[in-house]
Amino acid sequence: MDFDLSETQRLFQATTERFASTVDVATRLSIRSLDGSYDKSRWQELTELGLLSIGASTEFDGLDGSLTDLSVIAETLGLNNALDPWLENGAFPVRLGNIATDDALLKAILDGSQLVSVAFAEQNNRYELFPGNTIITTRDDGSGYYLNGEKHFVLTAALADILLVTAQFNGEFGIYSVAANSDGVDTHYYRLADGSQAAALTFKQVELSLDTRLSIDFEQFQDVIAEINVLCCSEILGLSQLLLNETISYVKEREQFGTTIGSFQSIQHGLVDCYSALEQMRSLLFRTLLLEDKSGEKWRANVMGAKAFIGENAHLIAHKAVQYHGAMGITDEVSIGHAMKRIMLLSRLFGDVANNLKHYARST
């Protein structure tokens, strides 16, 4: 079987490469300290770049790339340490409106003059996706509707446009466009382990137009989901593509009792571990994306089960490369300790290596 890229998918690798290189880990730090931890000039960029139109439908001015198309660029992220939420606001909301076919939302996203974040999780709701005290009740006049609720751990909030929001009506889901500036919208920003922003959110009495709901059901969303997950491995195997090349360059050239640690056989046997693991999740990725029926419940287990794996043996890296490195490793100094905090970010995006292997053993 080839699995060599295509033409059109090296053109976005490199698309993506020039983009991502351009920041070193100053620049980094520079981007991290402003307000909302992102430079959005950044993110006009990037939508000029076309790699949020990857993601879209023919239909709405996109390129109708397939998810292996996405995975090359989430992965070609990675692999440069890229800063930009290019997975959760810009894949993440496109995905969801090309399925709901809200023309008006994905030309804002495309033509970078919205920046949209994804409401979903709730405090107490652990990773289950159905909304449980997101709430939304029709206007005494019919005329609209109102929401009320929580939501937490909304990624790069501070910059956002629009607010997509899961939440219930009369029991059932439903997903509501929401003005991030609306009345009633009240916002308390944190830090998390990558350097940026999300947010906690609550919502009361905040009017809606009857047109605000898209059109996606529940399982719907659990394949955009599933999607991004796929993403999420990609930009891991990325990222520790590049915890294994730093940590081999590095080495090579640090020496200890007079010669290079390189030549110790315990570090070169870890070494020989990580890159036995990095194949075998590389195997995995692909076995995900080759599989012919991209949704309903086995597909997701499928993808559950490949993010468990691949979250997991990226820890392991992440830590040998941490460990080789010695107590900068860990610190904000060098891109070992940028990329080792994004992997654990990804890894327990909508769901951490327990709540994955139960899906996934409960679904085979």
The other form holds:
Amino acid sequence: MDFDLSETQRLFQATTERFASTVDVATRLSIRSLDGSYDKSRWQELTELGLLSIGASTEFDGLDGSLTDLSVIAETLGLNNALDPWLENGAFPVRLGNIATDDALLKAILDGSQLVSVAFAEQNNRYELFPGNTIITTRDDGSGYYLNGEKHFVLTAALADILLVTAQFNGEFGIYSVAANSDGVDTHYYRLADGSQAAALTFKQVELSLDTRLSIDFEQFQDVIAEINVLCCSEILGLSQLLLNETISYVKEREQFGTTIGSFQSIQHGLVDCYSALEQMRSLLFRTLLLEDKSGEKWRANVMGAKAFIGENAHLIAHKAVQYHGAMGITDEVSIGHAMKRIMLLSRLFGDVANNLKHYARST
Amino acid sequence: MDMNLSVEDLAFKNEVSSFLDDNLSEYLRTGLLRTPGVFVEPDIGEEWHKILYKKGWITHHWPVEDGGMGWTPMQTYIYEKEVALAQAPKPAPISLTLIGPVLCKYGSTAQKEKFLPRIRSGEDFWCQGYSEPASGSDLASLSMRAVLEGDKYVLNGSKIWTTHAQHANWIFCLVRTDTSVKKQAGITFLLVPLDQPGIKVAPILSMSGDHEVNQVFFDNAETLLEYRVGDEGQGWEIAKFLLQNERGGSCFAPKTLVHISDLEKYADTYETADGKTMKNDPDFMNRLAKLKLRAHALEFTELRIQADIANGRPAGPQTSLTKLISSNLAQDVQALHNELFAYEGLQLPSERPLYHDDAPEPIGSAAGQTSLAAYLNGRAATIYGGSDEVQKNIIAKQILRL
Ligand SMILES: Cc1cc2nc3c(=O)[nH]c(=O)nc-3n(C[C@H](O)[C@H](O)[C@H](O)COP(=O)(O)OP(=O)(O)OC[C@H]3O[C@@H](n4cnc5c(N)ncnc54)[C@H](O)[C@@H]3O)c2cc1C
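Since the structure above is the form predicted alone, I would like to see how the form predicted in complex with its partner chain looks, so please show that one next.
Full assembly next; the chain just shown is listed first.
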């Protein structure tokens, strides 16, 4: 039995660390004030470093990395409080492309020329993944197809070239690749918790050809979501570790009443609770990563359980981190708040703690 | 034991609620609902301030001779509850609840004559200069210096986390005037005009994107000797009196209960994929029910304190208990509120205010648009006015005698 990282995984870790550790809070804020709230040259760099191709199959010039390999990257991004949408605009579409064996899509992603956003969330559909009101219809004269409907929470949409839109056609699930600048795509940008820019999209009679449909069914889609959920857990774990590390250093330095606040027992006990939560989070993540069968309902339920547990404990750690920083903890000037906001977003992506727990409880 | 309102109390309750009905405009109500900050923005606060001023209720809690209404504790509670139910803003709490009562109790006649009318009318807007970069929970360690030169104090140092200093024209400060005595004994309470060359106000943005707090720098700033409240060295006593008012013979529960019933209403409109609403989600409703029970209990804890005060038994460290309970409860209500809104609850617009016409369109509902910022700002509730840990220390020592 061995839970240590392999040689290659340590290499991925070091590469990610080098890429992510250069952005301090001030740089982060200035990047967030750019158009689209992100610096696209970072995306180029991330692609060139191979951080996306690790997740792609060898048949598409990828490294065919395992979920554990990807988890190492996600955790390292978290630990460095990265603002790069590697998970949502990188790993997510890459894994969809793998399953769909979509050469063109993967190529466009891996050479960094196209940024892809997946449009899967709908108002009034809460966390349901099966599209409710995004629908494809046949033109009256039978000569083609239209996409109609709406999505929200489309991540990093302002910089997206390609949208992968979940939609129904004859009641059947499908993902369709739509150019972001297509006629009939109405975009309303808005800012999210982590400072990134998302969009609410309305599709009005967007012309579509059926061969833009990825060859992926709903079962497979849910399996990909489960993988990305595992990566959410990994990034959350890294963020939580960061919160604990920063808070431990802070309470060792900050003095009140003539002594460091870390010498107060109530703070020591609170941080021990955080540490214990973090160890348990890591263990459950390892358990999930090492499950033999990574497809099907049972796998997905296990992932949801892990994510509920990890999300809930991460909130506890974030709250303590803010609290023990005092007023400093509520400002935008320290990394604490940024980490907490990213945790909120990730732990709610594809379903929140309560929702994941409900699925897990039902299936075990 | 009884909970019956007297005939007078009932009449009073009706008077308050019909006044609120007649005077609280939709603009003010929406303004408050769409303000995610801890404090109401001055433009909303000021308008409501003027209305209450005209009615004579703006300083209802002050001593009668200084402009108070002489209400009984029960009447005050009724008033606060009606205000909470009507969702009315709370104007200028730092002026009205903090410095006002201090001046009523410790101010000289000249100070009262100069400042109290301008606080009542809203002409002056005050901020609170207590905390310093190195002195938060341990306030008595503060180091901002004030040196008396002739009839003036010269001030050097800095204050931090100063709420709404960007809107204020006066600041009240705790300063160190004597370094040779025990730290509490060397502190003095000064009133300082903000508009002068020796003072700079620098904004600090919170993680919600709101600008509520500031750092205030004093570089040979000045104030007149006549603006000293009490004697040199009396600052700590005054500070403690003020902190008691800050923690308050409180009335947190009614507001929280209103937030909970709002949440219940939103839950009933928030549809899920099966076409039902979140009101049909037993897990969500259980959590809401638990919050409601905590709020009902808090209301009676607060009423028990009011009854004690009415019966001549001062509240004392019990206010630490209500501060502790209510701030944690408020945070948990905000968390569930934010969860209800799912993805919409993750929007965090940086534009302010959100109640003006040029504010960005919300994704989903207006309540969802402000939810996250309110939740993030709410994390401060267990930090300011004495943090959770500090309140627990007080309770352990002063109530449990540990
Ligand atoms: C939104 C907001 C508005 C504010 N407005 C004002 C204002 O207008 N004017 C003003 O003067 N101040 C204001 N403050 C400052 C506030 O009073 C301080 O934040 C507070 O006193 C705590 O001080 P600190 O932030 O320096 O934290 P610290 O005192 O450094 O505390 C850090 C952590 O250590 C813990 N701790 C400290 N001592 C102990 C102990 N003995 N035992 C166990 N734990 C301990 C604290 O609970 C906290 O978790 C505001 C703060 C906020 C967040």
